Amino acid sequence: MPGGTPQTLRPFLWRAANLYPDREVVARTAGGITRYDYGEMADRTARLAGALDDAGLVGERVGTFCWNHHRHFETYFGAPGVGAQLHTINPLLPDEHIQYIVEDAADGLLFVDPSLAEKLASAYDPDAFTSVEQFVVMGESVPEIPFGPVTDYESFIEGYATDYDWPSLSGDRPAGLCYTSGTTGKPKGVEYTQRMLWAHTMALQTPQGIPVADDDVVMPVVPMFHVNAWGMPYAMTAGGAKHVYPGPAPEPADLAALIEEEGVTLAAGVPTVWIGLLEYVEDNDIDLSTLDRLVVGGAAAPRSLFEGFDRHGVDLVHAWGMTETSPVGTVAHLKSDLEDADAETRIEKRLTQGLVVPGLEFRVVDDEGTEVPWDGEAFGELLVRGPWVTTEYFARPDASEESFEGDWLRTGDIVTVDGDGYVKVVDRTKDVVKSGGEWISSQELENTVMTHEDVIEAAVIGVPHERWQERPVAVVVPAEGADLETLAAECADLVRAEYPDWWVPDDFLRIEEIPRTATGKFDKKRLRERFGADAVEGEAPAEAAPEAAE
């Protein structure tokens, strides 16, 4: 008979708690570690499910409002698996943006860790949060809080059973929901199904994915709600693994202590958060010996962070993702025939987004829409499609037009591919600078800047020219006691060595602090708006794409 069993979440779960019992799953709390096991897990979970029906959320929206911990782990298959849409709602969003989140998703109840519960009376107003019966905060107790109804996780589910009878779902069903974070305009919701989540959770375990094992011991040290931590908690549960989860606001020496008590062998994490561990990790006697492998994303890591856990015997793999794409795309593993390679040929692979992972299709085009040669040169803009990518807005016609092309979706990334498919992010089609009719990307700018010892972070913005219609500026942070005047001659000449002069920024502004957005990136939309009126006087240098400017 074809078809067979929805594809769905719930295997997994039933996987892990049959099979794996007392594999444990761990949190650092601000009460300390808790820590218990799948079994555990599993039960509890079941009483969530049972909570949520009885409050008549079946086919209803369930909003979490939380940090990376076991309580946050249960909504992740307990309110999917009831029928429900789990949204996953970023709390480092302005206040305007999360009373639009909510108001759009209609959340009918709302999930909020203790020590958020601050941020969202700031950002609570009756006029958006109309639909949300419920309020549940994540622990045993109630903190003052300007709304309600409000209940304490604990007393939420007592009493409900453990063998809950989870209802068959369709693959079709929705399971998740997921908020861009609107730097460029109102934040855009992608769904995901059912269906959706478990092929990226099976992709996730191939090879060339992010493959997770029952002997792993995996922290996801991104945050759950980007994008589900990047799907690594289904994939964690799906292979047995055991969780760890660091909780509120980890610094360096927490997530240092949980790979050394815990025997961390995988965590995955912004390249900030992995800067600022071997900043640790070198400064003091840290035993990384259990640490296999460190995912990194959503931004560019520096070759020097590569090269920094090499020597600590870590392997640092790149990915690439987006909200839309839920979100693994591409991971950047060494294709066997490149494993015997020069070293120099091997870590410029690693320092690309990687090979498109199985399932996925993509295409890379022009300003015309012509498919750019897979050379490691031309640039175009990247465009994918596959089972997990999303192919419209949650109730946003007006942006899905924009951003889709039938089942492509327009990434808005930059790339260019080599000759190996390796692909490699270079820009945003926003922050890219044409200069003179040629594209130049901020993204390599920064990373040769940020090269300079003397240069703690460094942002490339475009900024209009009467002439060349752009021209790049560089906004650095500089090292305490550095002269801007020599520092900016000194970058200068680090581009010149890489790239054309005309290249070269136009003028190197300093600024104590670049500004980011809710996800932890560059926040260039405001660095346009405080300097890009006025950052540069007068012409560009005269070799500025001279051939592209006649």
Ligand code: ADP
The other form holds:
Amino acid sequence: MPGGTPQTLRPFLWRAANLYPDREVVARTAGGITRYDYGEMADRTARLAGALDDAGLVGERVGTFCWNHHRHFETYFGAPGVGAQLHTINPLLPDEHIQYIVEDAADGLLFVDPSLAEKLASAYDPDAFTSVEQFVVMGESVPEIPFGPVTDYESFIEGYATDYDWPSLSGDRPAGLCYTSGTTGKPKGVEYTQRMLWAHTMALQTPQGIPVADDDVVMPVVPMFHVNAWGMPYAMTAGGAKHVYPGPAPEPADLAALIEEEGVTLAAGVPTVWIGLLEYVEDNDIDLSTLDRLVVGGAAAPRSLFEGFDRHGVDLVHAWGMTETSPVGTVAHLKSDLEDADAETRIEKRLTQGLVVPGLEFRVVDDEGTEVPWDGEAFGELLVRGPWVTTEYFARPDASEESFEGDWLRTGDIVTVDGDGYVKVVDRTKDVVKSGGEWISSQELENTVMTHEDVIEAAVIGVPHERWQERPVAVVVPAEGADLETLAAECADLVRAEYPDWWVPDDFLRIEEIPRTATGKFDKKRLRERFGADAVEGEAPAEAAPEAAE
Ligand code: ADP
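Moving from the form predicted alone to the form predicted in complex with this ligand:
Shown next: the complete complex, the earlier chain at its head.
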């Protein structure tokens, strides 16, 4: 029958091990730098596969509670390769979410880092963890863990053959599982099949994705518990690149050292990571000459970050994605006909979330479900579909119903699309401020307010308002010694310079620190709880609405 073999991860590992047996895999660990090659990696992964198979985990879920390192990478191929499902757990989540996730996934085995053993012990609940028959510590020694049975990783894989007979698997076989952080309600599981991971890897490898070549040295700083580190470890293996894993909680100094010492050419992480690195690089004498490009995503990257890395000759590439989209959906490459455009146009395009990667389709709809024009102005919710976009949540028909329309995923992101097809995220559906029937982008207001030099951070929330339904309020962390009243007036002017008057926040409130979620995003739910109803008194400004609501 025509059609070829199913799309699975196995050929990526096979190719790397056979074409690039000497290519290095490097990891920063508590004990220093660990270094081996693809040949050894493939042997150890085969031994891990033998151990998982022997432990009866084929067809089961295998959890990891780990940072980014070589052993975690071995599970990326070892678990899916035997026909198990790799469930990466975010150790930064609150205990009750971890309990919920482990119980929901019914993990049969948990890999845990020594440095995270205490956190796991705090989250451990015998009633939620009933499915877990074994804990494997990702190191040579086993710290005190008040539950068991526990073994160390090296003993777990010891004695197994390096020529494991990898099974032929269907492309539909569940290979991965990751829960979204659940800023609203309970965490929701997203399953990745072998085919989804294969398709996502191949899309990353196109010039319109985040392609990785065999002379690249790639450092995923984005955690491996977060949507497979954006799929980078699979793309790096497919491309035959050198891997550099930054280990537990890397500081900017650690990242800079790895870049210099290992010759990193490409790295991926959230904006805060690159903001920290840029500051460090500007204050210290760091050689970034090998670094060619940095991928940034997970939240909108500010303009100053693009300009900062431009000064160092590093191309910051903006990408957008979600747990539900495996995750990469758009990447802000410049279209060839924009390469000669003026500097402002080029940076404006790079600042958007980018162009949809080949293989996906999207549409943008307003409140009534009508498609909005691609004019860079009209707002609407982004819907996407494609081979690596999920069409349901794991065991949650209730949540699936509200998030999908047939095979279209409702992303919950409010975007504009310009005439060139660049998608720009302006807000989340749950954060956008609805004033007098019109939408105000909380993110755009935040970005504008944060350009004031005396504003360290700012978040904008919608608070209930009798006349306008909702009005924006800015919660700011002022610089030391700044006068809030003066700051508020100056920020209001900044907003007025760019947006209509009715976008100006009704109030500017002081906060010590903006609360964040486990994935590092502003926790607006908590802000709304704290500042919600009492924040705005009286009427909105006279010109506070377009077409004056009534
Ligand atoms: P969660 O939805 O639980 O926060 P995800 O990691 O799945 O976790 O987050 C996906 C969301 O992150 C997207 O829907 C979008 O709102 C935001 N996001 C991702 N990348 C970007 C980006 N480059 N710019 C702006 N927002 C982004």
